[in-house]
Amino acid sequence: MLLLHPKDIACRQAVELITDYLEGTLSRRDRRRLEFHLRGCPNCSAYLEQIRTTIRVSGSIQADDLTSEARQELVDIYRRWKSE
């Protein structure tokens, strides 16, 4: 059984901060704990991977890239989700 200590945080903290570590806005004290628990969690460490991909990826995809049926699927995806 892991024992954990009172500044370690859970999966779920992780992934609600990697967004913020990304961006550099976390205190120097949430980075370390953060830090400290991707070295031990194989999982959050992956997610923190698939999040920088995603960026670099985003990042690079041109109006023109997409077919029409994916602009539209994204566009339907956006509007169902702004109505909730």
Given for the second form:
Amino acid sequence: MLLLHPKDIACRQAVELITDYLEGTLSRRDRRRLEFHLRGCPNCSAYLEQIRTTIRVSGSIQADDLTSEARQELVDIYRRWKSE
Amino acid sequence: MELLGRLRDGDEGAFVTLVDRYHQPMLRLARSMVSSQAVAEEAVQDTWLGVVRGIERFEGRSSFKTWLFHILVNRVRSAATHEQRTAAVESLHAVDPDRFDAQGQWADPLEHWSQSDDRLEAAAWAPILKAALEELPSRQRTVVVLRDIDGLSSEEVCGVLDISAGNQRILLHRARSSLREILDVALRKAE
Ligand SMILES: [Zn+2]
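Having looked at the form predicted on its own, could you now put up the form predicted in complex with its partner chain?
So here's everything in the complex, that chain up top.
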């Protein structure tokens, strides 16, 4: 029988499972064990929260706008190709 | 798809629309792989030419973006076999092992970021994260750029880079872990 205890997974292991957890690739059993650990472990929960924030910050990065020179250069390439 | 139909018909406007949409993300992807801006720009231009020449061969089995990025990745790889970027950080652990005790429990727990919610405004953090990206090993940077910045799915990233799902996850895990660490250090410095 499986005795669930927050220390069933060490924190050092829990943090290594976070990406698989977010990717949805943990087995059902491992997901349960990790979720149980997270409920009982504020430190690992803080870690998960920081990873989520990191992902959010990445998502906020915008590409710089294309300069009109760069666009024109590509249009020229396109026209040269078309006239080939 | 209608846009691609117009591109097939030789519509310059369709080409410009695609350039406006994808050129900068392509440049960012290329730059994640090589340090030379010139090599990156040339690979992207080359890709555009390949796209207009080869649009007939696009079968729509993948998204156009995935197809486009895949062509680019191959061009960068062949142009830059001697030009691989070297990494400033290469971490094998999600968290510095010194932060855990012998039983693997936290000995030196993280400080919460939540008290400084206003400073975690994504916009304010973007420049720090951009700088942090530069410190990652190239393969990790490329994966996290595609996943978390460009918003590709894990399947799409595997297709673009020709890597396995497991490899994609490892690279993503290491990249996100390192970025978190760098943000954490930057936040504490700012205090
Ligand atoms: Zn824990």
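Numbering follows the first chain given and starts at 1. In this text, all values refer to a predicted model and were calculated from it rather than measured experimentally. We call the rigid core whatever largest set of C-alpha positions still superposes within 1.5 Å between the two forms.
Fill in: Residue shift check between the two forms, rigid core fit, residue 22 Cα at least 2 Å
No, the C-alpha position differs by under 2 Å between the two forms.
Worksheet item: Once everything's superposed on the core, is residue 61 shifted 2 Å or more at the Cα between the two forms?
Response: After core superposition, the C-alpha of residue 61 moves less than 2 Å between the two forms.
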